[in-house]
Every structure is written in structure tokens, then in C-alpha cells.
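Next up: just one chain, as C-alpha cells, the form predicted on its own.
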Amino acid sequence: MNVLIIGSGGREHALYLKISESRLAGNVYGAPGNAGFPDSRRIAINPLDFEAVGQIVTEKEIHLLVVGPEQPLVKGIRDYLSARHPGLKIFGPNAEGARLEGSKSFSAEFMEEAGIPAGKSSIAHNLAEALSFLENHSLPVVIKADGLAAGKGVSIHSDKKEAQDKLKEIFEDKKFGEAGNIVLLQEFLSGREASLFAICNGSEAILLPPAQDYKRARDNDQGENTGGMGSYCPGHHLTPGQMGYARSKIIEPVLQRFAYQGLLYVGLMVHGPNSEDISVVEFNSRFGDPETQVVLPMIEGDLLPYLLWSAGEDIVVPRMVAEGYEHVPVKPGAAVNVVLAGRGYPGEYATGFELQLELPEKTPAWIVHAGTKKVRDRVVASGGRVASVVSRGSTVAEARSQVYAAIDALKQSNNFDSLEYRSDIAANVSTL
């Protein structure tokens, strides 16, 4: 079968590295993919154009399209194609599923209506009321955008100034656009994050291995927020208790709420050992990215069975049953995924710089493109998150000892002024 996926990134090239494995799959394509998919898979146009990707369907007799980042589905690609092209298998919530990344308000008070422990949320809509919610709020206090912000659009305060600047800076200079015409207040909650993803196909889950990211920009969590700067799969902190518990007490009514299909991301924080220690960062509608690129290689077998039963295919995927929820199969060992990006990022950051991304013979670890180009037949940088360096290992200190070997050999060609990645992913459990 020919699967078609949505998206530019480094999630959506782990995607096609995974998917590009199975037996089903005949040709994948990506719309528009990035320099780290065969030029003559990747399809140059605008995915939230739907009629153009409905045609692409057409064209090149796709059975699974596989959407990547979350515009599209908060825009109703899922809607909108499934209206016109009845045959089709679509991976990804409609556009009443994707709200629940769309807009943090929504999901906030559709957490509170369902009993899912959470942060409680104060929700302005205009400047003068999030003054006023602050007044009353403890610090720290989180202000988070409403609207999709490409990962940014959330900022931690513990200095009440600092929280009315910021507040400002959205309401009235407008930096995150229209995202940010509704803020969000949120008590700050205290642990460890986690990462859990679950595949669903409207009534049912099976959840993939957790997962540790890294948001911000510099070495030991200083700096900005970013959309990752990497990540190791399993986190180990995630009890298998815990993942029993956010199955039935977190997924359980999402999935009664919207007979939810797709990949639902859920963020954690883990704020002790008990199963019920555990509360709701946020939702996403769709893989987490830098989280694919290690998830994906801890899964054990085929991806694409997976994803055409959350789809509504009637197929038989393996499962394995632990404390009360279902998982899939999950290779031993650990992986370790290290992000490059341009100097600068996430302010400005430098782009158009030539890449050698490719990696001596024989090295145990992998590059997965992200904001790269092809341009006369040389990559270039195109992004932000240029790409990562993945590797798998019997430990994550193997993974980690494996990745940064790759980079370091990276370094002898290429021109690493122009480049910046952080030097402590996966060290406070370089011992396991």
C-alpha cells in the first residue's frame, strides 16, 4: 500500500525511516517532506492546502495518509478529506479531537468537566482580566497561549513584574498572533515531565513507550523554551502503575469523549511514586517531536499495523498486558536522540548554511533530518531544529556515549559555528 505523509519535520522523517520498514508499505511519500527523504518521495506542497493533498491521494492511489504536525489537524484535514475521499485511511483526529491541542482553554475545561487530575486554569480574554487573575495567583504561575505557538507559547514566572510583562507582551504587542487572544493561568505543578503517547482508534488504546524531551535551549534546563532539544526513550520514571493509572483516569475519557482516533500525546508531570501521582501538563493531538525519533525505534516489529487499526482497518496488532493497560512490544535497552540546531535558536538563527549529514560507516547511530533542504543537490539548513542525532543501546549511557561520539564525528565535516546543541541529554540517567 502507498502511504503519504503530512508534514516536514523530524518527526514525520522518523515516521517515514519506521514506516519504510514494513512489509505492507509500498511507496512513502512526504508533503513536503525534508532533505532526508528520497527526492523522488517528496512531494512539494502546502499541507494545509487539503484540496492539493486530496489530489496527491488521487494521483499516487495513497491508502494511509499519516499526519504529522498538528495545523492540519486543528484546521480539519481529517474532515475534510474523509467527506471526499471515502476510501481513505486517515491516522489522526478530526478537528473536535485536535482541539484538544488547539486550544488550551478547551482542554482545560474539558479536563476539569472529566475528573482528569490537572493544574487548575484561570482563562483571560483580554489583558485587563489576566492582571487581575495574577493579583490573586501564587507564584510561580504558568501563562500559556491558547492557540497552537509551535511549542513557545508556554513561559514559567516566579516575579509578579516578569508575569505582567509577559502578559503584555501577548495581549498587546501580540507575539503569539491570534493564539494568543485567550491566556491561560496555570498553578505551577512540581516534578519530573514525562511524555506518554497512546494510539487509538476510537474506542480502544495502546500505549507506546514513555518518553523524556528536553525544552529548553541550554545545557542543565536554562534558557528559553523550545520545541525540543532532545529526548531518551523508555523514561523510567513513568511507573508502569502510573501508565495504568493515566490509562484509565486520563485516556479512558478522552477516548469516551470523542471516540478518539489517532495519536494522543500526553504530557505529565510525575510529582512522586504512587499511581495516582501523576497530573496533566497537556494534551497534543499528534506525535511529539523530538519524542518520535527515540519512541519509534524502542517499538518492537511493525509501526503500520498500528496505524491502520487506529484508522478503522480491520487488523489484528500485537499487545502486551501489563497493570491493567495495553502496550505494544518494546525492544530491550534504550534510545537517545541529540537535537542540532541553528546558532540562535529559538530567537534568530541562522539558516542556509550547507549540512553534511551523513555518518561513517558502521557508527551506531543515525541522523534524522528536520529543517533541511535540497537545494542543486546539496543540504541545507531550512530550520530552527536542523536535525537529530538518534542512537540505540543496551543502556541509555550506551545510547548517550553513542550519540555524542556521532556528533563529535559530524564536527570534522561540517562547520559547527553555525550549529549549537545541548551537551547534557540523557546525563542524570547515564547510569542506567
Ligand code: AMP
Given for the second form:
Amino acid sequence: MNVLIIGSGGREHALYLKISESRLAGNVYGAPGNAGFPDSRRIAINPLDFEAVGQIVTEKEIHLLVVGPEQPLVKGIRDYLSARHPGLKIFGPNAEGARLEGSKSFSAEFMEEAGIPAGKSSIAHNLAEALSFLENHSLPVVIKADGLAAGKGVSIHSDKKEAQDKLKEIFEDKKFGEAGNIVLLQEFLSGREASLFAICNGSEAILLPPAQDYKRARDNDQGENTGGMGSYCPGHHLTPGQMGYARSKIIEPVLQRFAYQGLLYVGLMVHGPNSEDISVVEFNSRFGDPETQVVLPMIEGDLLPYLLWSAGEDIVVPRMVAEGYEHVPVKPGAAVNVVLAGRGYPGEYATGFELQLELPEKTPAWIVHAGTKKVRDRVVASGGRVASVVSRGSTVAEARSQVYAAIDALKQSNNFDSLEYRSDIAANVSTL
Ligand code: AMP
Ligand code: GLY
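Can you switch from the form predicted on its own and show the form predicted in complex with this ligand instead?
Let's see the whole complex now, leading with the same chain.
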């Protein structure tokens, strides 16, 4: 069967690599994809142009559409295409389900109603209201723009004046445009974050192994928040007990309320060792990036049956689901991903420089493309996060040292004046 992956980042190339391994997969396309996709499999369309996506579905005889990023989901790609292409299977929630990511106030209200453990939120519709909430709020306070802001809409303030200035920037200067018409003031949660992915089919969920993302730009979690600078999997700081608790207290209510189909990304804060020592930081309606680059290589066997099951293909019930397993079978060991970003990311960074992303033969690591494009025969940088270097090893430490050795090898053929990366990804991980 032919598969179309919507999006152009590292997540989408990681999906391409895993889906292409499936014996069920025919042609696997990316729209628009990146330089990691073979030339014949890239389709240069805008993922928000649903009519164009629909034409490709027909032209390329697509059976399964896998939606990578959040914007098309929030805009209703599932609703649009399922109404016009009844045979098409779509991996991703409808617009209502995607609102869990698209509107943080909607998500906070739902969690409150459903009794899902999360930080308390006050929802402000204008500056005066926000400033008055701030007066009585404990510090640090987390300020969140309601809508999609490419991971930049959240800030944490220990200083009241700084928080006031931030609220003014959002409401008066429209720093996040329409996404900042509503603002949440949220209780600060301390602990370690974990990303838990659940593949949902409307009534049931199967969990993927948890991962740890590194969001800050610089070593030792310094610098600005980014889309994510590295990751490892499995993140054993989320215990099996906590995964079970997340299933019953967090994922089940989402299934019940939304008949949710697709990937539910549960961003968690782990406060302590007990099952109930977790709170939701955020919901996303799609796979995480850069977690997908490490989660998918840790899945034993084929991913495609789970995606088809989620998308409502009634003949496919993956064995693990049929047998009532909590999570997919996981390979031994661990995977680590270090992101190479354009120097300056997430601020200003250069693009257009040439990259040589082939690793020497037998290197126990591989490249996942992100912000790359093909210009004639050359691969050039086209985005902030350029590529991931990923490896799997028998331990986190082994995978980590293989990744950094592969980065050293890339230094022979690339100008690292234009690239940067964190040197502390997956360092000092006590488990495994
Ligand atoms: P979000 O877009 O809501 O995931 O927020 C982005 C990042 O901000 C999270 O991954 C956390 O690192 C941080 N964050 C968000 N909400 C909180 C909170 N309530 N307490 C502490 N950190 C938070
Ligand atoms: N890695 C964070 C995200 O995908 O939202």
C-alpha cells in the first residue's frame, strides 16, 4: 500500500525510515518531505493546501495518510479529507481532538473537568484580567499563549515585573499574534519531564516507550527553549506504574471524551517515584520531534499495523493490541539522538550552506534529515534544526558515545562554523 507522510521535519523522515521497513509498505512519499526522502518520493506541495493533498491522494493511490505536524491537524485535514476520500485511512485526530494541542485553554478546561492531574491554570482574556490573576499568583508563574506558537509561546517567570512585561508583550504588542488572544497563567511544576506517546484508535490505546527530550538550546539546560535539541529512549524515569496511571487517569478520559484517533502525545512532569507522582504539562496531537527519532527505532517490528489500526482499518488488529498488552514490544538497549542545528538557532541562523551527511560505512549511527533540501545534487541546510544523528546501543551510554563519535566523523567533511549541537545529551543517565 502507498503511504503519504505530511510534513518536512526530522519526525517525518524518522517516520519514513520506519514505515519503509514494513513489508506492507509500497511507495512511501513525503509532502513536502526533505532531502532525506528519495527524489522520486518528495512531493512539493503545501501541507495546509488540503485540496492539493487530496489530489496527490488520488494521483498516487494513497491508502494511508500520516500527518506529522500539528498545523494541518488543528486546521482540520482529517475532517476535510475523510469527507472527500472515504476509502483513505488517516493517521491523526480530527480538528476537535487536535484542539487539545491547538488551544491550551481548551485543554486546561478539559483536564479540570475530567479530573486529569495537571498544574492549575487561570485563563485570561485581556491584559487587565491577566494582571489581576498575577497579583495573587505564586512565583514562579508559567505564562502560556493559548494558540500554536511553534514551541515559543511558553515562558517561566520568578520575577513579577518580568511577568507583567511578558503579559503586555503578548496582549499589547501581539508578540504571538492571534495565538496570544487568550493567555494562561499556570502553576509551576517541578520535576523531570517525560514524553509518553499513545497510539489511539478511538476507543483503545497502545503505548510507545517513553522518551526524554532536551528543550533548551545550550548545555546544562541553559539558553532559550527550542523545538528540542536531543532525546533518548526509553526514559526509565517514567516507571511502569506511572505509565499505567497515565493510561487510566489521562489517556482513558481523552479516549472517552474525544473518541481520539491518532497519536496522543502526553507531556508529563514526573515529581517522584510513586505512580501518582505525575502531572500533565501539555497534550500534543502528533508525534514529538525530536523524540520520534529515538522512539521509533526502539519499537520491535512493524509500525504500520498500529497506524492502520489507529486510522480505522478494520481488518488490522495488531497482535499486541489483541492480546491486551499495555505497550508495543520494545527492543533491548536504548537510542540516543543529538540534533545538529544552524548556529544561532532558535534565534537567527544561516541557511543555504552545503552539507555532507553521509557517515563512513559501518558507523553504528544514522542520519535523520530535518531542515535540509536538495538543490540539484547537493544537500543544503534549509531550517533551524538541520538533522539528527541517531544511534542505538546496548545502553544509553553506548548509544550516546556512538552518536558523538559519528558527529566527530561528520566534522571531517562539514563546516561546523555554521552548525551547533549540545554536548550533554543523554549524559549521566543513571538507568541502563
Ligand atoms: P508546553 O508548550 O506547554 O509544553 O511548554 C513548553 C515547555 O515549558 C515544557 O516542555 C516545559 O519545559 C515548560 N513548562 C510548561 N508548563 C510548565 C509548568 N506548568 N511547569 C513547569 N514547566 C512548564
Ligand atoms: N519535542 C517537543 C514537541 O514535539 O512538542
